[in-house]
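Here you get one chain, nothing else, as structure tokens; it is the form predicted on its own.
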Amino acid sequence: MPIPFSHRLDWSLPANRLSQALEHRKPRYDLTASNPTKAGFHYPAEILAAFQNNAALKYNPDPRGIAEARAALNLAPHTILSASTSEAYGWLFKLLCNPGDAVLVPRPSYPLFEFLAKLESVEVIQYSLQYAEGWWLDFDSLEKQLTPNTKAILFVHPNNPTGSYLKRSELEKLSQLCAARDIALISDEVFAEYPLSPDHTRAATLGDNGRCLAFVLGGLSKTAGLPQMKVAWLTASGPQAGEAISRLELIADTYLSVASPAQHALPALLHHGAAIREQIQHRTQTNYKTLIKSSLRPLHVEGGWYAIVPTPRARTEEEWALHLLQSESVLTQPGYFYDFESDGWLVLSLLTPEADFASGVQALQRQFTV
């Protein structure tokens, strides 16, 4: 009989239409850029420079992370290196939760979390975020998901691809929530420093709420533009963050996962890596008010580095998908990729080159208007 493999790994992962289309034809104007190493770029030189240095010739580890790139983060004293975000929500799952816990996720968002859960044994429950005007958690959406197994609430701080903070308003009351039912607060924070326009009623960070136990992650491949780099860090706040962090200390070291080097290098990374970082945000800008300033309606975006179109009727959001692909070479993503809960919207990546971006927004004009 064959080895039964772990439930865990018992994923359904067919093939849309989109993407057998993508094994045919290779897109003029790729409306879905998500690499900045890929997006044309300059990267300074003294990115390589920074690893030319001979303590990382010595293995001296750290489960907590060397303290050196710690202090270059600048942040609260509970944090604690990873090698990705992704390896942190791993080691938060270990922390928080018992297999068959839950830990509710926005609906839409990045269709990560699912994943990292079920391999950690914990289920994934959706709550709402809804649109009017801008967008807003549904608290009432919030509320019924909750179980006495909820451990964990997830937001992503502005969320991807919905471009949307939380209002200060909001995180009093769900820090409110949270501390009331004993649940963790899980904020991804990753395109944080990526605001389009300022507002001051957002909440600046939901770590530190002054209620409960609140845990922000962050890293090099947003914040610098360099996901190859391997580093991320979480930082924990409230109530029992000092426990918190001990706990975590231990499943770091029983990883040891960040290189060396890559610590080593991290405050010179990160100085440079502005550079980078200024690069970005002046394309997500400037594809911003190109995208605003067309006929394509755009759900209004506060930050990161994505927007969304509606899409008219004549068509299903892949059939759109579809058709530009085939009709203008463009390639956008429907929005069932991330989980909306109704048809009709495309995601565009404002990392594209800002040629390519025009001349996409341009074809989804025409198409759009046939």
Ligand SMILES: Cc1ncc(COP(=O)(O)O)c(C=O)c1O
The other form holds:
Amino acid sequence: MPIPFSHRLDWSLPANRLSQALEHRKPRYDLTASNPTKAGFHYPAEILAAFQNNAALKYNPDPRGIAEARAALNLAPHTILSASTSEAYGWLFKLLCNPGDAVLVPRPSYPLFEFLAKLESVEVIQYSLQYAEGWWLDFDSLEKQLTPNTKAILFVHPNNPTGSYLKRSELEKLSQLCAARDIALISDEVFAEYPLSPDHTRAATLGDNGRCLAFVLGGLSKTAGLPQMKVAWLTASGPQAGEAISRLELIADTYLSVASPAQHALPALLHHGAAIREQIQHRTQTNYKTLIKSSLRPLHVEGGWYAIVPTPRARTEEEWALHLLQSESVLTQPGYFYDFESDGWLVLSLLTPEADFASGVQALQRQFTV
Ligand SMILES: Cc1ncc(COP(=O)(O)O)c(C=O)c1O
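Next up, the form predicted in complex with the named molecule in place of the form predicted on its own?
First the chain shown before, then all remaining chains and molecules of the complex.
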């Protein structure tokens, strides 16, 4: 008898049509590029030099992360380091949920939530973000999904791929709801430093909201374009924040996963990472301007690394993505990768090198107007 592996994941996910098509061709213009280390940015020599530190030869583990690293982040005292945001999600689900409990996640949003939750035997239930001139949180859809098993509401601020932030008035309502129902708020703010358009109504952060227990996630992968260095952080605020951090400390102590060299390097990585962040900011702003000037009618982007364009009705979004790959050698992502509620969207990465992005946008315009 073969070993019956766990049911945590649907292990046999078939390759979608786009991945199959990509097995046979490499696109000339990759408008899905989201790895900053392969996007043509200049990484200062000080990034590697930061690892030349004798202190890293001694192992002095601290489950919250070493004091110098946490001090460099300049965050609230209730902060703990993890190797990635993904790992922090896993810890938070372990902290808040028993197997079978649920977390609410926005739709459309980051596809990894499903996997991260299932790996902890936690159910993911979606609530809607709706678009009308800008994105807004559909509270009716969110409230309909609440059950006694709901332990956390997740929000990505700004969201991937909608680029939307929660507004202050929405945060007021959301934090009130969480406090009234004893639900924690988890805010993924990894893209916080990439605003693309100003809006005085948006919330600065979902943490410190004065009402509910909130966790805010950040990390080197986006703030400094250094996903490979494997340092992320989470901060707790609100009622029970201290107790939550003590329990998270116990979880972190079980793994001690953040490598010492990366922790010792963190102050320098944050300092010199600013130069990388500025290049990314410049790139996303330039590409967004190119897109706005085009005839593609992108949805309004408030921040982050992504933009969304509608596709003409002649084909489904997946057929458009396949057609663009075959006819123009341009790679895009169909909206269903992010669980859009309707068909007819392509997601473009604003991290794409400027010249490739402009060529890709021209190709889309050509094809959409035929
Ligand atoms: C919403 C969101 N959170 C987190 C991450 C990555 O986090 P990490 O590399 O720290 O796991 C990404 C990467 O694309 C993301 O889109």
